[in-house]
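Heads up, the chain below is alone and in the form predicted on its own; it's given as structure tokens.
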Amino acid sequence: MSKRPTVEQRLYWNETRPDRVSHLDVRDPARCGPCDGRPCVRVCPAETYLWEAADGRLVIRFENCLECGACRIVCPHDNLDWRLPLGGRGICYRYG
């Protein structure tokens, strides 16, 4: 019996074609500061969002995005601009 691949292994099989311009943006960075628990950081399976405590800001690594949209659903301030990458860029799922 073979072992099932881990989530990390399955994500590695996908292909990403990142755009040069981010398809993710924070509308008002000041609203992220007092945000309780940073749900966008916790919910993202690809670690697209990173909270820089030293700088007090949210860093977006849009190249990692799996385009699941979970971040915009859990943001309590509706503070994320999320759109699909342009021109066939972004994630290309190998196994649907």
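Here, rigid core means the biggest group of C-alpha atoms that superpose within 1.5 Å across both forms. Residue numbers count along the first chain shown, from 1. Computed from a predicted structure; not experimentally measured. Compared with the form predicted in complex with its partner chain:
- Core-superposed comparison between these two forms: the CA of residue 74 stays below a 2 Å shift.
- The rigid-core alignment places the CA of residue 23 less than 2 Å apart between these two forms.
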Given for the second form:
Amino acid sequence: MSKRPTVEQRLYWNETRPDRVSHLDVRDPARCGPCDGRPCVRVCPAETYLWEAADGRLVIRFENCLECGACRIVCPHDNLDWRLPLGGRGICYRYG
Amino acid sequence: MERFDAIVVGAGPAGTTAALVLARSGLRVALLERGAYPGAKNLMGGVLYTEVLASLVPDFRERGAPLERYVARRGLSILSAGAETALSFQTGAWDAPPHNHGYTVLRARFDRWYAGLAEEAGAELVCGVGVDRLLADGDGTTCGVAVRMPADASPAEGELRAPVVILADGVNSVLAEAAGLRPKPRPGHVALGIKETLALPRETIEDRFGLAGDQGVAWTYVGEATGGRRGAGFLYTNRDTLSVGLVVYAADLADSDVAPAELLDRFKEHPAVAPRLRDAEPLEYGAHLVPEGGYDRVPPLARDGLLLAGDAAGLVGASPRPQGSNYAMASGELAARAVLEAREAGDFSAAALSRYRDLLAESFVLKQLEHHRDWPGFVERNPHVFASWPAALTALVEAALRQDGREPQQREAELWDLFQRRVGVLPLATTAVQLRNALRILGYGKTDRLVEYLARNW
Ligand SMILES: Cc1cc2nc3c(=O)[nH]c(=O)nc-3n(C[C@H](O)[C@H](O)[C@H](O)COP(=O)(O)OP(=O)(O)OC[C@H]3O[C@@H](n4cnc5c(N)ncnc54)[C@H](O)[C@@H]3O)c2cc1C
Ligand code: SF4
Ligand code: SF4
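Alongside the form predicted on its own that was just displayed, please also present the structure of the form predicted in complex with its partner chain.
Okay, now the whole complex, with that chain kicking things off.
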């Protein structure tokens, strides 16, 4: 317990049945550059979002997503097209 | 195109209860769940409060409900960076059934079992099917749902029709939002729960926590548990696992430089928590939102051909001791009762279905929510209760207990000085009055109600 697992390691504990296409998308990529604090990145417990400063764009690793919905709530510009993965796909909690 | 008497969206506690009640009354009811199985998407702390379940399924224990342990002891710890002040309560009275109606559960197991009961009663449970949108007829009355079928199914889409739909699709009800029934919740009105399930042998759990048989512990942590953010940490004992996690207001996480997973790590490493988790092996990591808006955010609950139940309607008892699964079950049951009455009268209009709100208002659901309607506002206006007071309290306790040969007067002076610097008479008094009013305790009465009514309608 002394060593902290990374988020990636944590996600490996889980059972996930990834969808083929992303259920998450940014509506207007231009809004993310000047977005103050990028709360979607901060709030996501699965590190789904990654700000690529070099290209000035938000990378979405949708396979990480735990479908909690926090990013959708905190985006100040209502800029996330947040949908549910296809039925049966995505996170499958065995304990919950 | 399939026709049903009613369609229920979401096989969580709200939807499954609604489907169970409707199926028992002989209706042809579809229970649609987007997860590969009921519970696949669901996560809570958590303690299931079983009064509603017991009233619907009196023999739930005999029927093999996957209950982990009954709550034999509750605790609250107030943490500073290195210290813990704790309150614990247990009583032999909870050792006898019905165990004060509180059991720890793991939702993936519980929801699956519970949906099985609805199936046995005749509900048609379909998993792996996400509802995409509601179908409306010419005048806007909901008359069914459009679904996306699981991968590789053909056709890829389908439609199901029924004169009434119960939406029990949880806190992220995009369907209720699309129907214009509620806005997207604000970050100050939802909390993010993150949780790990850890494996620990049964005997180790029982030795470590001093438990016998099916006894269990439910422990809440505030203060440093969340790094002073609004919310709390939790630790629950299950049969041979532990549930450990945090619930933190989304607004506070959006402002935070510490990522949620790191907050959880810090909590798990706290000297008051780490020994309780020692040698436990991780099994799962999950996250889920909790609606925290309370009574004043409850949306309209019905419209023509449509009802809203459970988290989708924000029906969570936001209070110092939050609960939701039992509220979800109660609202699912009452939504079903309203549907049965509407069916009797042959009228599924919003006016007829408004009976649902009346039933909720007569039940503990809206009574509790209304009773604690000022709790969300209290939390919003008093962040110091979470941010700085827990550390102040532990500092005071530490100073009071310290053995250093001080004169009694010196000790009192130091305590008073500490109190004035870190809490203060005025802030304590104003917070205490607000807390009294939010919880409606200590002689809260008619005059308070009038003053609050005027303040709210100013
Ligand atoms: C960290 C945490 C701790 C908690 N602790 C407790 C506790 O200790 N005690 C307690 O009583 N409550 C607790 N709660 C609250 C409790 O979990 C919820 O109030 C309860 O689960 C609400 O039930 P529900 O049926 O309304 O929604 P949910 O349980 O969320 O069920 C909604 C269902 O709908 C399905 N669904 C969603 N969209 C669609 C769609 N489009 N098509 C088909 N299906 C769909 C979902 O997959 C899900 O199965 C906690 C919550 C969290 C997050
Ligand atoms: S919070 Fe919204 S606008 Fe800001 S970076 Fe994220 S998606 Fe873009
Ligand atoms: S839904 Fe939750 S887990 Fe998924 S991307 Fe958004 S914040 Fe991250």
